[in-house]
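We begin with a single chain expressed as structure tokens, specifically the form predicted on its own.
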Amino acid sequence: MSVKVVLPEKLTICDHPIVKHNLGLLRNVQTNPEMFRSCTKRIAEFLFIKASEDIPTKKKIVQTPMMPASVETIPDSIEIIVAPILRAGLVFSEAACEILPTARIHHIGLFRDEETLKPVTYYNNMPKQVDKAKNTYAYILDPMLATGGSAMAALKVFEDLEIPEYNIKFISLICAPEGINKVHLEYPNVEIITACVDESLNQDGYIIPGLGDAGDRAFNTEY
């Protein structure tokens, strides 16, 4: 049975007919994992860039081969942090890094317990704090969004680093309304960019019909 989404103004779904044919691929049982890989990139370029849609720019003159012109780069004033959640989260870093390559690359390991479901953080390699927190912005990778524990776990994170909500994106391939609800309840400000949002989740907290677990399917882990 399908689950209402609470906060639909703070969900940008791209549905980009190249993500769309991607995701596609993702969900058939039959994509090889080196597919698996270039597919979950390929989407993930899509979501970056439409997640950093609002990083600020600042106008200057610089000199092209025939004249004097005025341009706009991201000021060195903002930071920009990019953190994937291990492991399936390392396939979407590669093309955050590829658009930005000046972001400072943070991972958070997670993983669910398959009895209570709930969060285990087995690394963190966040700073303890941050010079320019308003004028940083994180954006969390995960391509599942489920029960949204893991979400929860990373935010908090990011929270304790007084970084506001507003200029916290958290990216994902595929969600469930339960994750999005969850998130929203506690992070009202914290936009959720994702391919799409399934039905809801099965009695083993797995989306459906979601694609399976996309670190072992992208890394070949499968047994």
The other form holds:
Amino acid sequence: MSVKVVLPEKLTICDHPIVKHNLGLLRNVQTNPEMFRSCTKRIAEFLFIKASEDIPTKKKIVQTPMMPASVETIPDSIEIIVAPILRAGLVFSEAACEILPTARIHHIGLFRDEETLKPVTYYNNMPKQVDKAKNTYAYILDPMLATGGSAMAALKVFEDLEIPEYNIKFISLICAPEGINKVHLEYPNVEIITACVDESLNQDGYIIPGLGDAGDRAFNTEY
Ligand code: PRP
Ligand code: URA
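Compare with the form predicted on its own: the form predicted in complex with uracil (URA):
Below, the chain from earlier opens the complete complex, with every other chain and molecule after it.
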């Protein structure tokens, strides 16, 4: 059964041909873990560039070898936090680190209980507080938004840090409508940036057609 998505204006689908092509490879059950990781990283680059396009820049003058030039750079008053959700978000974070090397990377370890589908937090490396004098932009990286339980657990950490909702982006390869709805009902101003919204979830909470278990496929732990 398909579920109606609330607030689609806070949902950005990146349908660049290279994203589509790599998503096609990712979905293929015959794609091996090495290839899976490289396709994930390629898509993550596109998604992260899209997600970060509203980071403010500030004009300044630099001296080129020829003459002074007016340039725009991200000022020190902007704090950027990238939070990969373990395990599958790790591959995403490689792309984020390359694009924004000055970002602070804070890992959050979550897995879904297979019976209840509820998130279990086993690691939280987020700071106790953020510098309120700075304008913080936060990017949560998790390839799969399924029931939305893991996303909600991660978002609560950012809510507790009082980071403004509209400065938080959730970046994901594939989303289920159920997960989008859950996130936007509680956090309507959090933008979700994704490569695709799939049809639904199956009875085990897996995204259909999806790509299977992202962590297992990336790290070759399917048995
Ligand atoms: C996967 C995925 C998300 C979560 C999404 O993690 O990476 O974190 O499931 O599902 P949800 O929206 O229903 O919460 P998983 O629990 O498989 O852990 P892993 O990355 O360590 O394999
Ligand atoms: N987690 C995954 O890795 N895949 C799904 O389809 C759902 C949750």
